[in-house]
Amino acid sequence: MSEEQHIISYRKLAFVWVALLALTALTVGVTRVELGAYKVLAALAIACVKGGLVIAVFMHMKYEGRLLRWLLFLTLVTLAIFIGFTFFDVLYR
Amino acid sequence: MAASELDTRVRRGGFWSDTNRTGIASWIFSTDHKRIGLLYFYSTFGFFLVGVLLGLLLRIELMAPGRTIMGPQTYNALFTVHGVVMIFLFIIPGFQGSFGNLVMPIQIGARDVSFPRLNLFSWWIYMIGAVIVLTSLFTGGGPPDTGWTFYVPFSARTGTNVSLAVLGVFIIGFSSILTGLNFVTTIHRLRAAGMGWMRVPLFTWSLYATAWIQILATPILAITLVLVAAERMLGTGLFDPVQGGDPIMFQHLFWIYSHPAVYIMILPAMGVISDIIPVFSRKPIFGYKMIVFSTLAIAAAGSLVWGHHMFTSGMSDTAVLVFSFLTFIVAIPSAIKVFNWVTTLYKGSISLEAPMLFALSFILLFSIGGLSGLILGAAATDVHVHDTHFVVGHFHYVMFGGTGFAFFAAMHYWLPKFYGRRYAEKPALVGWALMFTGFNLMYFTMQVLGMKGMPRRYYDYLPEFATLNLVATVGSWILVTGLIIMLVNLFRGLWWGEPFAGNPWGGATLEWSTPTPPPTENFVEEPVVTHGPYDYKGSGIP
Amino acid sequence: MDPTRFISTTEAIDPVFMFLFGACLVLLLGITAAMLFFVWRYHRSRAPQPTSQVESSLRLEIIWTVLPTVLVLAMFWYGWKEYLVLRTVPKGAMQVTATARMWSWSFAYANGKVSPKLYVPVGTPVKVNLVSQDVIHGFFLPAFRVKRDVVPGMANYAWFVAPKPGSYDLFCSSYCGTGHSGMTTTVEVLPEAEFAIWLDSEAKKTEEAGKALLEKYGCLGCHSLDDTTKVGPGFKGIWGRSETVASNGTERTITVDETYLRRSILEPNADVVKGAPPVMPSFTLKEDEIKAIVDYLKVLK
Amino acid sequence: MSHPPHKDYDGAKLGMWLFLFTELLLFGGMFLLYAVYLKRYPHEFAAGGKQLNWIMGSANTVILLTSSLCVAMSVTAIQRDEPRRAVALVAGTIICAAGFMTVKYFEWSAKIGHGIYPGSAHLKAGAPGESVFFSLYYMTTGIHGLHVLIGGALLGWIASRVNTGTVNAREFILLENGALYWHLVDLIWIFIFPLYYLVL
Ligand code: HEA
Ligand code: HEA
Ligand code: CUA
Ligand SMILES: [Cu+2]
């Protein structure tokens, strides 16, 4: 294998894992208190942070080239458009 | 005859003779992209013939009002199967599977695609899916009768074999995804030395954009079909108003895939046209960069317009506004392409051989189809013509006048390269002329019918539509006569015709620099690209 | 301007068609002419060598990006503006409720009258509220350029105004199964006075009550009153007829009597007539309604 | 032209990522429906969410996060040429997968025991939005569960290749791709969990 490999240390992985657990606890906590409509938003925001961590570290995205990051971005934007544009109908019906 | 046939087989060199398997196994287990390409070609082609036959039966039924040769239920099943076969078994996998596989790796100077075994696997699951779709015709509650769009709640309650058909389409979708990711990886990773992005031939560019649509849109179709099957088998009720579901949501999900899918169908066709026109005009393509840009723009903007299939559905007016607007935006890159193709002809040296004739008629027919798309895209006018034969005319113009004619162009342009023999020119022209006439006679008439208000998917119609329907049916016979002449000539030529070698058309893309037929590894020497794909001087073509 | 005058749907839509078709025709002719001319002028027999190797021109690209953009935006805007006419019901429109089912229409008026054809007075805007009892249907009036899907669970509507008396086609435009193409009826446009008489006319004479019910529940979408087979068997001479039916998969021969008719209506799939598709939905009718239907079928010879 | 078949490491990874994109969109379709119906039936969704057992959901979240950690560490292990450890870590992942499915099994059977499943009489009688919520819940977690099973099987097969040495410190793309797939399963769950179990 010619390409340079980036090896992530066990410690770093474990650290991320702890962070993920903490964030999980936080989500549960946040949704227990009364936040009204913000609850979904808060839960989703935390989920996004968790997802970001998994992608960046567990899935090595942090160490990948620009190409993959762009493509991932493209995919997420596409998904956002699919969901978002549907709401042009759902919100105004 | 048999002896001479054997003869030709033996003499056919290149990848044809270079194999350690024999017989059918040398094809269906081969990972050579050229063999897989031909597998795809013949399987999609076979299904295409099935579809054509069904189409003809539809036209015969519509020849006169009332029952002509079949009852309503049979008719409904036939147009459903015709649509499903044409869309999912032929036109979506067809171009990419056959010419994409045959030509693309050679055009970028690669020995094969990135994942040859996955490529073979794609073909296999495509076949499995296709067989399942065809099985659904003869088992269960009879052939599906929902139309290729599978609209709920009808598809959730009809007693026919929808679940199996949906499963087949699901599997074919999976195959489509795998081909897409294979091609994207190939085009990113395996371009020959010197082939920067701005030296990639336009056909390959179009496959690249197509592959992205496949990757990003097909999963939505997959999940939608799973949900329909669940609706039927488990009673999930996600689209059933009685249980709180919303049938319109099905339409959103379906068109989120199926509108981009029409660009899966047309982009490779546009790519072929962009490759053929410069070759037969001996001129570089005009506005290479703009064509690349418009290819990507179509792919991107094409994902934003699905709602134009739902203007009358009860969707919100805001959505009608947005989707109508975006639909018009997609038309712009198509217009850019058409203008650049026509300008390429200017001051060229044009030779009207079969591939070129098909390419030029593509421009005309696609323009008619595309312009009728604008009528559909405008909210006010779509209301009148939605779900009428005007729409049927529109999509046959773009799918068959567009993609179909481009497919024929590609067959006449590239197949001799892979067979080492060619067809006769005269009969090809006769076939073309008949097809062109019959095509317009049939589909233009259908558009007129639609304007007069004849709804689509109608087994029977009022007497006022009778004459035009008869004309359209006669058109379909002329069309098919031309098709038969063309195919007989083409295939007879490929097996027994004049030898074809070297670079008779004078193309500057890499596939014309390899031996004919190409060897298994495509190139004798690893190519190094020093000039653009349409730079005839640079590649030493007079 | 007279505020009671409004633009009819046809008057609104047709100019858009004209504009779009006109623009498309000009473009198409232009492109075709250019193509044919180039092919003729630069054919290899006339131009053995290309006389230009120009690869692009920024100016041209800009021109043929900007001009089409302007043109399509005009098309879009015009199309949208007139679409709003279709969506804006004039004040004081008469309300009718159209009920679609597999595979027939019925139209209910404010006074409770129900009709299988859509009767409207001339010159009065009519708002049609669209209700579906089963799958998606389409309410399509080609003469008035009006179309709207009839979606179960959704309150869709359409409106139109008929400038002249006459009879106009009404189609089901959205595919809904076996009887889709037969799901047609008409709009009968009557002069104001005639319409008023029609609307107020007493429902039906008593012997006609059965027939009215068959119309009301859409039976006649699938059954004819003569002996032709539409989706289901024709009703003429049904009483006392002996026929082969499949009950739970076993075939038996029955004679049509009151019990059988009752069962055929309440549980249509219990006995399925040989050769017919098992598609009839079950109906829950009131006892006197069934009685009336049976009485009517008895005498239908 | 006969050089040894050349392995395209970056190409293989790119291919895997593209596949993951399709998976994202597959679930994306269901999230789309979720969003639309949440907008339409906020109260029924909240009521539905209350009926799900958030403790079991949280337990499964922890299990999946741990499994993800294991498989990520196994990639590190193989890169550092510690195949035994890599196999052990993958085994840990698979055990977590089994645990996840067990918890799921209890959850589902409890719900079904209460007469809550698609098309059940209980749901038909209740508010329309509730039936939508549970149908979505079953479809989403069902398809997710299917991915857990597939991922587990895949990792089992890869572990056996690590054992035989076909996957090793120089040729570990298979394990890396398997791990990517597993992380995706985790990633999806990260979103499913709050959306279904915590929308009170
Ligand atoms: C290959 C497939 C293909 C392609 C390429 C297209 C291309 C387009 N389609 Fe079509 N379409 C279908 C296949 C396709 N379509 C199918 C299958 C259906 C029916 C599905 C069903 O219901 O069963 C359908 C239905 C359909 C509808 C829904 C109709 C209805 O049901 O009411 C609409 C509405 O907007 C539409 C619009 C368009 C537009 C605007 C384009 C544009 O991309 C066209 C762009 C092209 C041009 C504009 C012409 C070329 C340019 C010029 C000649 C230059 C001058 C032009 C300008 C200045 C603008 N299509
Ligand atoms: C690629 C797509 C494709 C093609 C080629 C065709 C070909 C034909 N179609 Fe169509 N058709 C559809 C896709 C297609 N169709 C779809 C999606 C529907 C909608 C279904 C629905 O409503 O659900 C439909 C519906 C449809 C209807 C409307 C039914 C109704 O609404 O009541 C009719 C009626 O006449 C019809 C007729 C025909 C005929 C006579 C042919 C042909 O028989 C004409 C003869 C064809 C040829 C002479 C050659 C064409 C060649 C090529 C495309 C490429 C060749 C490639 C290789 C050789 C590999 N079709
Ligand atoms: Cu009702 Cu078509
Ligand atoms: Cu579309």
Partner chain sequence: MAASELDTRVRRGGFWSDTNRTGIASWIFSTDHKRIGLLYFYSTFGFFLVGVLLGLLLRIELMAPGRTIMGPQTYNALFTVHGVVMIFLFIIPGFQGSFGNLVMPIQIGARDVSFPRLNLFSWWIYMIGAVIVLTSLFTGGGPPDTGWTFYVPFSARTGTNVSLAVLGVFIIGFSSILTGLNFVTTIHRLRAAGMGWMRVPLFTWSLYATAWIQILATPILAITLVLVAAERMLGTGLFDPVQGGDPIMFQHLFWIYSHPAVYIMILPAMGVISDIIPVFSRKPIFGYKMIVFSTLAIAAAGSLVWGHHMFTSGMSDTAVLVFSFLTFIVAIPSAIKVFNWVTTLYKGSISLEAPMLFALSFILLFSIGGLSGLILGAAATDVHVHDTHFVVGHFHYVMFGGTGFAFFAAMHYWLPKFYGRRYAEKPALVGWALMFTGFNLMYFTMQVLGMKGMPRRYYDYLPEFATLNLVATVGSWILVTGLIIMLVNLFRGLWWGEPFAGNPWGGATLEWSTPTPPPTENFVEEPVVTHGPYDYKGSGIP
Contents of the next structure:
Amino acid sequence: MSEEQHIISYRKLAFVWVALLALTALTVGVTRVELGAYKVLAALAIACVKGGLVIAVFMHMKYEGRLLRWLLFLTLVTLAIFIGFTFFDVLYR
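Now that we've seen the form predicted in complex with the partner chain, could you pull up the form predicted on its own?
A lone chain is what you will see next.
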């Protein structure tokens, strides 16, 4: 079984790093704007995008096979369900 190595250019890595910095600045900006209950939703959405960038580029998930991608998706869905149950429990306590 041969393994392919994926070399990512420094330009692409720098672009992703700048995008992560911009998204971090956007997260800080969201905290300064009065959005009510949507402030948490906006911050979580930005965090999901940042996490997706890190997983795809820095962890090379973009180059993995279909099985590993589906396992990651299943894991993230399971985590989301458990977090959702936790919020549901806290909301109706």
